[in-house]
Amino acid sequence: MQAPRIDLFEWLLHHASTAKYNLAYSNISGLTVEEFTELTSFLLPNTFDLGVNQQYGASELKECLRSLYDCTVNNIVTTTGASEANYLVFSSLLSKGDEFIVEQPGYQPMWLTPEMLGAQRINWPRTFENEFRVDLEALKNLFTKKTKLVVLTNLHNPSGVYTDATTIKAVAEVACDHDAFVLVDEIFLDGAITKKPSSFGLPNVLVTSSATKIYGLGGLHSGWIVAPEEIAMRCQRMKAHTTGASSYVSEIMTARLLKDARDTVMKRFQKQATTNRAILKKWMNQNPDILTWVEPEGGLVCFPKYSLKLPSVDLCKHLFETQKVLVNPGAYFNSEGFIRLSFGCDSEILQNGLEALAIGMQNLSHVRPM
């Protein structure tokens, strides 16, 4: 088995360090140690044993998650970020020759990873014309006897569109009719403009998430799966073949933040995201000839469309090389004619970056529209 290239990751790794205006990262600015300590009053005691771990996850974190998801600890598998969480789900539910249905445009690992495991991808379009909404009628026609899993993100990555609970339930019911499960990656859900419920609780729905995007704890890299007990057990067994046990220090620090300061940190996120979303919306309204968008319903990313007759990778290379603006090519989300633009950065960087992006796009205005 060979691991496929994840273009998005390599693009970021090669360009982020030299970008003047990084509008590509999808996380809020991280908490400092000082901020974390002020919020939680937590410090590791001098006698703390750094050799300790808990194979089935720190009990402190699992207890926090049990309360947040109204479940039992047996429904929870803690992971090293959402990437491991999704990998454990894919490797536990899919075998070679199985089919999985996945939203498009979408986040590359959500189809590259199961394809690497030998499963076959069935694309489920979410179109710009339909404001990237879930299309239930289209979904119904995609199932076969080989379908084992439906994969989506909520908030949608890359557009930031929210899928309501009624729609998720309808998706789950269609999947249930075909003996399939539904995976909902909720890593951006706590960043919705108004508080939204998790999709966990339906008998064939699994959710994954982490504290890396909204909570400013990307360096701790704590994630989790919440799933029906039988599936959680499968994922826990599979974890013995990946990290075995996640970082105990990271998990107890994540637990303290969720327990003592979750609401405060969410307000921190919303303050920055609301300010930046307003800056971005004003710029979008002033520049409809450059980009058109479906306004996100939270989170930190959007997926605007451009009319230039130019592949998205070439466009993004031009913006980087001429303006030092870093945005992500739509091709890396399987949709040409788009870019993924993030707005979790400092507000001044966002404003200046948008102005530089406009200059870079206008310099290409001689290219005929598609």
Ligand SMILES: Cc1ncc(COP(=O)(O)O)c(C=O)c1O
Contents of the next structure:
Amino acid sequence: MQAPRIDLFEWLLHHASTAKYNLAYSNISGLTVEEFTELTSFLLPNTFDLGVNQQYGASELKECLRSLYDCTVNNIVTTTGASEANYLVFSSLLSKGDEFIVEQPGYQPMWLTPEMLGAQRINWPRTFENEFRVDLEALKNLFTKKTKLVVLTNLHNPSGVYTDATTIKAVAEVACDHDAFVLVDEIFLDGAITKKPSSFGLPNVLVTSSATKIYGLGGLHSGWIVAPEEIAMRCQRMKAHTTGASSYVSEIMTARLLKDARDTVMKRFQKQATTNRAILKKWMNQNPDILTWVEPEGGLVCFPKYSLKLPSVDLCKHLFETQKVLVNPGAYFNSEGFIRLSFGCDSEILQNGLEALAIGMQNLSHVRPM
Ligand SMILES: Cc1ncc(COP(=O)(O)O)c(C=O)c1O
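Now that we've seen the form predicted alone, could you pull up the form predicted in complex with the ligand?
Okay, now the whole complex, with that chain kicking things off.
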């Protein structure tokens, strides 16, 4: 099996360290140890055994997630980030020749991973014209006898648009009629402007998430799956073939933060995100000839449209080379004519980065509009 290249990751890997204005990462700034300790008053004791692991995930984290999702521990699989969570779901539910339906634009691993496993992709468009909303009628026509899974993100990566519980329920019902499951990646959900419920609870819905984006714990890389028991068991069994157990230290630290300070870190997130969204909105309103957008309903990313007749990779290379502004090409989310712009960075970097982006785009005014 050949692992397909994930362009988005390679792009970030090659450019992030030399960008002056990084408007490409999708996480909030990380918590320092000092902040973490202040929030949780948790320190590893000197006698703590660093050789210890819990095969089925740290009971502290599972208990915390059990309470957050109002489920049993048998519904939970702890993972190394949402990356492993999604991998375990795909590899547990899809076999060669199966079909999966996936939102487009979307986050590349959500189709490259299942395709790598031999499953067939069916694209489910979420259009700019329809404000990136989920289109139920379009979905209904995509099922075949081979469809096993419907894949979406909530909030939507790349647009930051929220899909409400009624819509997810309707998606789940359509999928249920076709004996298919629905995977909802909720990694950005706790970053919604107003608190939103998880979609876990419907009989054929699985959710994945992690503490890497909203909570500032990317380095700990703790994630999870919450799924109907039988599916959780299959994912847990599959985990023996990936990481076995995830880092126990990461899991107990993540558990402590979620237990002692979840609301506080969510407020920390909202404070930064609200300030930056206001900066971005003002800039968007002043520059409608450069970018037009669907306003995100939280999170840290949006997916504005540009009107120049230029491939998004060329545009982003130009912005990087001339202005040192790093944004992500729409092509890496399978949508030309867009860029993914993130606003989780320091506010001053965002403000200056947007000004540099405007100059970079204006320098291309000789390029024909689409
Ligand atoms: C939708 C989505 N799922 C999963 C991930 C990976 O998450 P993690 O860092 O927890 O592995 C990302 C990272 O950007 C993401 O955007």
